[in-house]
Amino acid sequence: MSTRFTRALLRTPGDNYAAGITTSAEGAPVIARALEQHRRYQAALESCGLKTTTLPADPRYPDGTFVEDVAIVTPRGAVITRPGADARRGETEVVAAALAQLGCPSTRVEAPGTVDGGDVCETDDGVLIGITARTNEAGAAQLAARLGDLGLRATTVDIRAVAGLLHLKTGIAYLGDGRLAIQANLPALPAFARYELVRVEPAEGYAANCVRVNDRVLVAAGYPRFADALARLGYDPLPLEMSEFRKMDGGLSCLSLRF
């Protein structure tokens, strides 16, 4: 099941985290607060039964804490991405080495393909790959082929026309049980037809980037209607403060590789 995990790989925010790439107008993140939120995120993963490995910050890569973008990890191996932002491509080497040390072999996406892991949503019956400003068609095709070699079926979802979505998982998350959490402004595209859609109302759209981890669902704190909707469906929400990551276009899924 794609929501069952035993390990997670994270990377600590650095002192220059605020120098990363963002489209947000919410102001600069407070580094001390980001570090505390990151520690609580790690503790939450551990409370769900995961053994965590945390890489140190690298001042060359202020976006490096968003480790999800540089690899896709499956039970049969990993695919190291080629991030869509040039400034982030050097992040892949340390993550690839760390995954190898954890016993996870990997292949790679090569030029001219680009893929951000935030555009890749794993489900119980396959993988959804978003075509966005960060993941191009060549990268999606390469990734689909590599996932196919690992026995996983991939479906591409072109969301370039949907305003306000940096990544596919900005707007959706797989909850398990055949359900997708999905922002209300995202149309019911054909790729979503086989899932039950749990709509996240516009005022709480950020909360769509949640993470099912074993028996809990990590959710951004401050979005009570979505948390209540999850509880009514039988899930166990675990709210976490994410203010300093939202300021840098980041969400809950961005902060770890779970496998």
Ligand code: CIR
Second form
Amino acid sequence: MSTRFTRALLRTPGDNYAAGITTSAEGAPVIARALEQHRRYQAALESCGLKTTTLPADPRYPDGTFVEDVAIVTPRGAVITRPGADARRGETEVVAAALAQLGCPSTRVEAPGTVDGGDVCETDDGVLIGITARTNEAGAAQLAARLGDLGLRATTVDIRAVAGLLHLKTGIAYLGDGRLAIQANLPALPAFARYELVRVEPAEGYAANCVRVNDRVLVAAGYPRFADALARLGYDPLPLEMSEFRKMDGGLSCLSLRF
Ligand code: CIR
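I've shown you the form predicted alone. Could you give me the structure of the form predicted together with citrulline (CIR)?
Once more the chain from above appears, this time first in line as the rest of the complex follows.
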């Protein structure tokens, strides 16, 4: 992957993290365990050479730890989203301010557009934007225009008909080298045609939301076949326990903004 990341922005899970939005039937998350998993995630990013900034939790936003959803950060600037879930709209302010403080200027997605960053997959030759229950067509069009101003070519992918995917990146991850990890239940849509697809078998679908960070691939622990497949392709998987984030429909990518 040509982009090497040097920084990451995270937000710690708060005491009321369990009050966030979820469709999972895996039970309530245990806060102490979520905090420990979050600390290990941060340490993993640091071990990949990134300097991390962690924002404090805000009790008004129990989903705030899923910081990826509120901004898309590119080498030439950021776009602050307008999250698709009403309860998450206010999460953007502190993240926009933190990015500005880190020297990253931003523009915004405006009403009636909605975008969740989990629907935005950056690759080496452009950006895929998923249309989902969270990201609408108006939001995707605005984001595509803003990214165009930043020199990035965006392609939209409508995945509303695919069951069980909260976000585009629930189902795919860009591995670098022209490769996409992709959940088995996602059809080979035309937008994916220019990539080599690395299929993630149905029993390990959650692991498709992995994150290439410099020389490693962060991957959810407990999905050995996918980790082996990555290793066979020459990647260096770094497994991380994600149980308490999975319970709130969160994956690896949503816990940080990397830039
Ligand atoms: C939500 O439903 O918005 C949160 N509970 C989970 C968001 C996960 N974000 C992501 O995958 N990018």
